[in-house]
Structures are given as C-alpha cells and as structure tokens.
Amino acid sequence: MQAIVLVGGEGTRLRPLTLETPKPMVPVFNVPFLERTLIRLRDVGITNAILPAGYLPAAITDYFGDGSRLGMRLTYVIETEPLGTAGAIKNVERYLTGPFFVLNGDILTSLDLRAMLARHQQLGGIGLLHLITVEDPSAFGCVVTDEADRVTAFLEKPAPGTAPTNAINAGTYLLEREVLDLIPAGRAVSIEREIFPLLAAGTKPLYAYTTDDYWMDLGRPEQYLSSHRHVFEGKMPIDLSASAVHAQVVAPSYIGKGVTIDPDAVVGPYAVVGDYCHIGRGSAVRDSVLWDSVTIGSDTEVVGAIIASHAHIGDRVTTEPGVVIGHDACVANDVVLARDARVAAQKE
C-alpha cells in the first residue's frame, strides 16, 4: 500500500506563519505536522509515501531526506505550477503501483487507516472517501450517499441552510489505480469538483466511510490554535510524555527542550512552548503556541496567540486573542497588539 500526501499548498490563510514555512511543516506540539502524518502512515504499515510539493519544497526535502530516519521511503515530485488536488495525483502516476491512500496535508485526524482499508476491501468499489458530519456544512464539500453507503452526489460549499446532508469530505481517500485514467494530464484538476462527480456517476461504485473521529482542518490560525487545546483535552490522541516539567507551568501545557522560564513568570494553562524559548520575569503565556527560539520579554502577557520561530517580543507587551506573529518578527516594548493582529518581520 502506498500513500500520497498533498503538500503543495501555499497556506495563505496561515500567513505570516507560512511566509517562510510551508503549511505541512507548521509544528503541532513542536513537531512538523507532516512528520506526524508520516509517522501515522508508518505505524499502520504504509512506508512508501509520495509527496507532491510546490511551495518552499526545500524545507520539506531537506528535513525529511529520503525518509530513512522515519523508517520510510519518500518520493518527492516538485510541481513547477499548481496542479490542484487531482492534477497533483495524476502527476505522480508513474510511481503508483496499485491502490493508494490520498491524504490532504493540512488535516489533523484520529481516523483509523487500517479500518478504512478493511472497509474498502470489503466493499470492493473504485474508491472510498472518509466523511465526517458537522453542524454547518456550508464551508465544505457535502457528500450525498444512499443506504448502501454508495456516493450519489457532491455539492461543493452549499449556501447555508441548503445542504442535503451534513456529511462532508474529510480529506482522506483510498482509491484504485484505475481512477488515474479519468484525470486529464498537464493541467490543474480538482478532485472534488471534477473527478469525484465522474466516479459517482460511473458503473463501479464509489463508497463513503463515515466516522466520528476527531477531525480538524489546520488551514486557519484559529483552527490551528484550537487543535492544540483539543489535544490537551484528550479529543485528539498525541503523546505528550516528552514534555519537560517546570514548577511554574500550569497544566495542561507542553514545554520543549532547552526552555528557560523566569521564576516569576507563569506559563499555562493550554500553552505550547517550543524548544529554546525564553520567557522573562513577570510574564504570562497561556492559550498560545510558541514555535522554537521565541523570546518573551519581562511583564508581557501573551494570550491566545501564535508566535513563529525566532520572534522577539519586548517588555510590557500585551497580545489580545487571535494575534499571529511571524518568523523573526520583533515587537517593541510597551505595545498592545489588538485582537487578530498579524505581525511579520520587517525585511530590509
């Protein structure tokens, strides 16, 4: 069994976090999200993964290399221009030898891939799509099924209140290789808008696999931040046993290696602090995610913020919820960052 992990997106909704870091490399509890995805594949016996990349690909290839560090074999296919979800799959056709998983590179989920594979083998269709149910499906692709779980229709982002179902495409697919024959080569192709409707109308069934697993699209800062809280709350299983312990840390929190916290500072609850961060005297960090090597000055309050690597936050700074601070950014002393503010480094 092989897997394609779609990692070509630019992550524009996460800027400034993704100005220097491709979206799949954004850390979740101090580990690049893509690494967590690959380990998840490896742990169910899928060690052959293909990564169609386009935006800042060197950050991915340099970090993972050939995949041997993870006990995997990784193949990179660099797109010179965006090909869309199906176009990216078609572009790696030469590496595919049989049925394959496709995973969107920005979905955090507890889905059991072994169980999904077993269901596909039981049904024997041309493909199996993972679905979840949500309260408001208007921001997603709705998938209509019959009583036998066969997909009958797709509706991409229906107007509020008009959706025929609250089951949505959850971004994990298991497809037979013959699906590739339906994807045009050499252009951008959407699997959601072009290929899935063709499969649903075909003679060989396309089936749905609906579960109540944890699922989160990490494409927006508020969702990215919420996912960390959900892990602390036990909704999404991630092993946090490697976290260091500091006397002034309020649980639940996660502290990376080499972190220094002034005795008069308070961290937590719901704080994720990356490696080699420094939190100064009298400061407080809670409900926030700090990447590596972030410096927090004295008497500063960081609440509900995301701060990328090597950022420097001055003394007596206050961040209101929703603030996102990019790589290498500097925030001067005595500043109040208003709710949902975005701060990027000033380039010379």
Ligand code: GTP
The other form holds:
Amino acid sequence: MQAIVLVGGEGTRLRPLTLETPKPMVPVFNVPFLERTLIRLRDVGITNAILPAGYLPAAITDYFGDGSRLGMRLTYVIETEPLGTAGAIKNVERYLTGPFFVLNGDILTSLDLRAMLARHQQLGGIGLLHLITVEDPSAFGCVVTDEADRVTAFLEKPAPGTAPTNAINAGTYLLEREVLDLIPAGRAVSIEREIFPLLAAGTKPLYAYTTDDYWMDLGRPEQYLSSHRHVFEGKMPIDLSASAVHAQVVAPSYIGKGVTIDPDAVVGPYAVVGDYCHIGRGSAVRDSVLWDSVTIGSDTEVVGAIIASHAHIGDRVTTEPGVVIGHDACVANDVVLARDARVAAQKE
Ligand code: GTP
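To test you: the structure above is the form predicted on its own. What is the structure of the form predicted in complex with ligand GTP?
Shown next: the complete complex, the earlier chain at its head.
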C-alpha cells in the first residue's frame, strides 16, 4: 500500500506562520505536523509515501531526507507550478503501483487507516472517502450519500442552512489506480471540484466512510490553536511523553527542552512552548502555542496567541485573543496587539 500526502499548498490562511514554514512543517506540540502524519502511516505498515510539494519544499526535504530516520521510503515530486489537489496526484502517477491513500497535509485526525482499508476491500468501489459530520457544514465540501453509502453528490460550501447533510469531506481518500485516467494531465485540477463529481456520476461506485473520529483541519489560526487545546483535553490522542514539568507551569501545558522561565512568570494552562523559548519575569502565557526560540519580555501577557520561531515580544505587551506573530518578528515594549492582529517581520 502506498500513500500520497499533499504538501504543496501555500497555506495562505495561516500567514504569517507560513511565510517561512510550509503548512505541513508547522509544529503541533513541538513536532512538525507532517512528521506526525508520516508516523501515523508507518504505524499501520504504510512505509512508502509520495510527497507532491512545491511551496518551500526544501524545508520538507531537508528535514525528512529519504525517510530512513522514520523507517520509511519517501519520494518527493516538486511542482514548478501548483497543480491543485488532483493535478498533484496525476503528476505522481508513475510512482503508483496499485490502490493508494491520499491524505491532505493539514488534517489532524484519529481516523484508523487500517479500518478504512478493510472497508474499501469489503465494498470494492472505485474509491472511498472519509467523511465526518459537523454542526455547520457551510464552510466545507458537503457529501451526499445514499442508504448503501454510495456518494451521489458534492456541494462545495453550501449557503448556511441549505445543506442537505452535515457530512463533509474529511480529506482522507482511498482511490483505485483507474481514477488517474480521469484526471487531465499538465494543468491545475481540483479533486474536490472536478474529479469527485465525475466519480459520483460514474458507473463504478464511489463510497463514503463516515466516522465520529476526532477531526480538525489546521488551515486557519483558530483551528490550529484549538487543536492544541483538544489534545490537552484528551479529545485527540497524541504522545506527549517528551514534555517536562516546571514549577511555574500550570497544567495542562507542554514545555520543550531548554526553555527558561523567570520568577513570577506563569505558563499555562493550555500553553505549548517550543524548545529554547524564554519567558521573562512576571509574564503570563496561556492558551497559546509558541514555536522554538521565542523570547517574551517581562510583565507581558500572551493569551490565545500563536507565535512562530525566533519572534521577540517586548516588555509590558498585551495580546488579545487570536493574535498570530510570524518568524523573527519583533513586538516593541508597551504594545497592545488587538484581537486577531497578524504581525510579520519587517524585511529590510
Ligand atoms: P490555503 O492557501 O490557506 O487555502 O491553504 P492550502 O494552499 O494548503 O490549500 P488547502 O488547505 O485547500 O489544501 C489542502 C491540501 O492540499 C494541503 O495539504 C495542501 O498542502 C495541498 N495542496 C493544495 N494545493 C496544492 C497543489 O497545488 N499542489 C500540491 N502538491 N498540494 C496542494
């Protein structure tokens, strides 16, 4: 069994976090998200993964190399122009030998891939789509199915209150190789908009696999941040065994290695602090995710924020919830960052 992990998107909605880090390399509990996805594949025996990349690919290839550190064989295919979610699959056709999984590179889920494969073998369709049900499907791709779990229609982002179902495309697919024949080569093609509707109208059935797993698309800052809270709350199982406990840390929190916390600072609850961060005297950090080597001055309050690597936050700074700070950005002393503010480093 092979898997394609789509890692070529620009991740515009996560800017400025994705200005220097491609979305799949954004850390979730201090480990690049893609590493967690690859380990998930490896742990069900899928060691051969193909990574169609294009945006900042060196950050991915330099980190994982040939995959041997993870006990995997990784093949990178770099797109010079973004080919879209189906174009990227077509572009790796020569490496595919049989049915294959496709994973969006930004989905955090507890889905059991082995159970999904077993279901596909039992149903025998042209493909199987993982669906989950959400309260409001209007921001997602809605998938309509019949009583035999056959997919009958797709509705991208239906107007609120008009969706015929709450089941949405959850970004994990199992496809037979013949699907490749339906994808035009040499241009950008979206699997959601062009290929799935074709498959739903075809003669060989496309089936749905609906589960109630934990599921989160990490594509927007608020989702990225809340996924960390959900891990703390036990809604999504992740191995946090590397975490250390500090005196000034309020559980649940996760502290990386080499972190220094000055007296009277309070870290947590719900703080994820990357390696070599420094939290100054009298500061508070909670409900936030800090990547590596972030420095926070004294008497600063960081609440509900995401701060990328090497950013420096001055003294007596206040962040209102939803603030996103990019790599290497500097926030001066005595600044108040308003709700949802996005701060990127000034380029010379
Ligand atoms: P936004 O710009 O914020 O919408 O993010 P994105 O560019 O990552 O797009 P989206 O979240 O829709 O992508 C879903 C998955 O497909 C992600 O894992 C992306 O990395 C991947 N992806 C999107 N477009 C391409 C593409 O053109 N080529 C490749 N190889 N992957 C893609």
